[in-house]
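First, one chain by itself: the form predicted alone, in C-alpha cells.
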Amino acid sequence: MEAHKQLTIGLFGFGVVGEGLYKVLQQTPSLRATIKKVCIKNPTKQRNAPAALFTTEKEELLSDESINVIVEVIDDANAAFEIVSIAMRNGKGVVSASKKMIAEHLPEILELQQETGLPFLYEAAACASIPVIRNLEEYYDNDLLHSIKAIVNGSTNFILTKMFEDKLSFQSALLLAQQLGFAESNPKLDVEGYDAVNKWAILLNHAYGIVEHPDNILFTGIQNIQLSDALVAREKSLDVKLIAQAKKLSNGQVAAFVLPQFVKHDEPLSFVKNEYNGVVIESGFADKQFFYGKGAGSFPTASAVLSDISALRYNYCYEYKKLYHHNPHELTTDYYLKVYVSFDDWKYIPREKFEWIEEWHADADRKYLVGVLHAGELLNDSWWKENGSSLILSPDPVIDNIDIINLKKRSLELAGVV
C-alpha cells in the first residue's frame, strides 16, 4: 500500500466505536480515507448516516476490489474472526478493535500475518487511546522489560471510582456505566475481568512474546468486591483497582494475572479514575513510565483506530520483535502471591493453603485475614471467588520462590530451630 495511495475502507459494526470512527473521518480530510460501505445487522434500526451506505450483506465489502481497508469493530469473536480471515486473504489491510477475537485467536492471526504479508493492526483493542502496543513493539526491550502493569478497563474502573468516591452502590455504578455508553452490551464482560484477559493477552505478546489463551492466565473481576473492602482500603490508606500485571521474576520466566490490587495514593495508577486506563512500564535503565488516557467511550476509541488507519498509509506492520526476535519468554504459575481475602464464614476458607496468614480479623461482621498463596493453586482453584468471599492482592504481591525459601528460613532462624 502506498503512501499516496487513497484508504477506501469497508466498516463492519456501526455501534458506539464504528459510529465515532465515522464522525472523526468526517473531520480528518487530510486522512485521504472514505468508508464506502458498512456492513450491519439490524437494518431496520435509525442511523445517523445516509442510508445508501448501509448493507447487511458482507460480501459487498469483502468481494469489492476497490475496498483496500476493512475496519472491523463488532461484538461477535466469531463472525469478526471469519471477516478478519477472508479480508487478509482477499488482500486487503485490517484495523479492529475486537479483543476477545484477537485474544483466542491470536496464533491463527500471526500466521494470517506471515501467510499474505499484509497489516492487520489494532491498537484500540488494548486501551482505546493510549498508543501501548506500538510503544511496547517499538521502544521496549523484553530483556529489560521489568514489568507492566495497569488498568485496561475503564468501565470498571468508572464503577470502582462511583463506588469509592460517590458512595454509590455497586448496581447504582454499574448502570451509570451503561448509560454512558462505557460497559459493554454484556456487563459481565467487563465487571468479571474477562474484557481485560482479553487486553492482557495481547499485551503480553507485545511485551514478552508471549502466546497464551486468556483460559491460561489468572484474572477475575470486581464482582466480589464490598463495601467493607472499601472501608479497609481507606483505612490503610490505600485505593482499590482491578490491575492487570505482568512482572519478570528471577528464573527469567514471567507472572501475569488480572486481579483486583490495593494501590497506594503515591503510585501513578491510584490518579487513574473514572473511565481513564493507565500503564505504568518498568525498564532496566529508564526505570517507570507511565500513560494515562481515556479507556472507554465513543471517540477515544475512534482515535486508536484512526490512527491505525494513518499508520497504514506508509505500511506499518507489527514485527512482533518479542516473539520473532527474541527468546520469548515463558508465562508461568509457580510464583506466590500477597492476597487479602474478605469472607463471612470461615467454613469456606481453606487455611492449609495458604503458606502462611500474618493477619486475621474475625471478630468483623466480615471477617478478612491477610496471607500468602501460591499462584497455580488460585488458577486451579475458585473457592476464593465463591460464597461472598472477595480477594485482593497486596500493593506489591509478586513473591518469587527464592524470596519464599529464604523468608522461610528467616523465620525458622527467628524461632530458634535452624
Second form
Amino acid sequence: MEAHKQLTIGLFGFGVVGEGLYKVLQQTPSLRATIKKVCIKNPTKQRNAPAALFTTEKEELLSDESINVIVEVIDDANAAFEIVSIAMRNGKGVVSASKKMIAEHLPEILELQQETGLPFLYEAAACASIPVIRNLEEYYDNDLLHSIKAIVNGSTNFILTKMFEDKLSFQSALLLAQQLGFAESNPKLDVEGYDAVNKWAILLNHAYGIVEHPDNILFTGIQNIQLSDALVAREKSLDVKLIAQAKKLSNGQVAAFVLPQFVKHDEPLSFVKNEYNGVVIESGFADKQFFYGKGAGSFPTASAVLSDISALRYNYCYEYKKLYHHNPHELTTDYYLKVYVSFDDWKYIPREKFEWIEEWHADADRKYLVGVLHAGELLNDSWWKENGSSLILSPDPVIDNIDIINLKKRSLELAGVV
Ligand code: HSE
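If the structure you just shared is the form predicted alone, then what does the corresponding form predicted in complex with L-homoserine look like?
Everything in the complex follows now, all chains and molecules, and the chain you saw is the first one.
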C-alpha cells in the first residue's frame, strides 16, 4: 500500500466495537479514513447510522476495488476467518478485533501474511486500549523478557471487583458487565477463561515467538471461586484476580497459563479494578514495567482499532520478530505450581498427586490446602475444577524443576535422612 493514502473502509460488524469505531472515526476527520459500507447479519435491527451504509452481502465489501481496508469486528470466529482470508487474497489490508479467530487460526494467519505481504493488525484483540502487541513487537525486540503477568479480561475483573468490593452477587455483576458492553455475546467465554486464554495465545506469540493453540495452554476462569476463597484472601491480605502469566524457566522454556491467582496488595495488578486490564513486564535491565488501561468497552476497544487503521497509512506490519528473527521459545508444562485448593470433601482431592502439602484447614465446612503440584498434572486432569473445588495460585506460583530438586534435598537433610 502506498503511504499516507486515503483509506476507504469496509466494516464487518456494527455491535459494541463496530458502532464505537463508526463514532470515533466521525470525530477524527484528520485520519482521512471513511467507512464506505458496513456488512451486518441482522438487517431488521435499528442502527444509529444512515440505512444506505448497511448491507448483508459480504461480497459488496470484499469485491469493491475502491475499498482498500477491511475492518472485521464480528464475534463469529469461523465467519471472521473466512472474511479475513478473502479480503487479504483480494489485496486488502485488514484490521481485526476477533481474539478467538486469531488465536485459533494463528498458523494460517501467519501464512496469509507471508503469502500476500499485506498487513493484518489486531491490537484490539488483547487488552483493548493498552498497546501491548505493538510494544512487545517493537520495544521488546530482544531476548530479554523474563516474564509477563497480566489481567487480560475486563469482564471477569469487573465481576470480581463488584462481588468482593461492592458485595454484588455473581449474577448481578455479570448482568452489569453485559449491559455495559464488556462481556462477550456468550459470557461463558469470559467467565470460564476462554477469552483470556485466546488473548494469551496471541500475546505469547508476540512476546516469545510461541505459536500454540489455546487448547494446549493451561487455563480456567472464575467460575469456581467461592466467597470463602475471598475471605481467606482477605485474612492473608491478598486479592483474587484472573491472571495470565508467562515465565521463562532456567532451561529457556516458557511456562504459561491463565488461572485465578492471589495477588499481594502492593503488586501493581492489585490496583487493576473493574473493566481495566494491566500488564506487568519483567525484562533484563529494565526490571518491572506496568501498563494499565481499559480492557473492554466500546470506545476503548475502538481506540485500538483506530490506531491500527492509522498505522496502515504508513504500511505498518507486524514482523513477528520473536518468531522469525530470534530463536522462538518453546512452551512447556514441565514445572511446578504452588496452589491453594478449597473443597467440600477430602475425597475429591488426590493427595498423592501433590509433591507436598504445606498447609491445610479441615475444620470448617469449606476446607482448603496449600501445596505444590506438577503443571502437567493440571493440564492433563480436571479434578481441580470439578465437584465444587476451587484452585487459586499462590502469589509467586512458578517453581522451576531445579528448585524442586534443591527444596526436596534440603527437606531430607533437615529430616536427617541424608
Ligand atoms: N469480553 C472481553 C473482556 C471484551 O471482557 O475483556 C474485550 O476483549
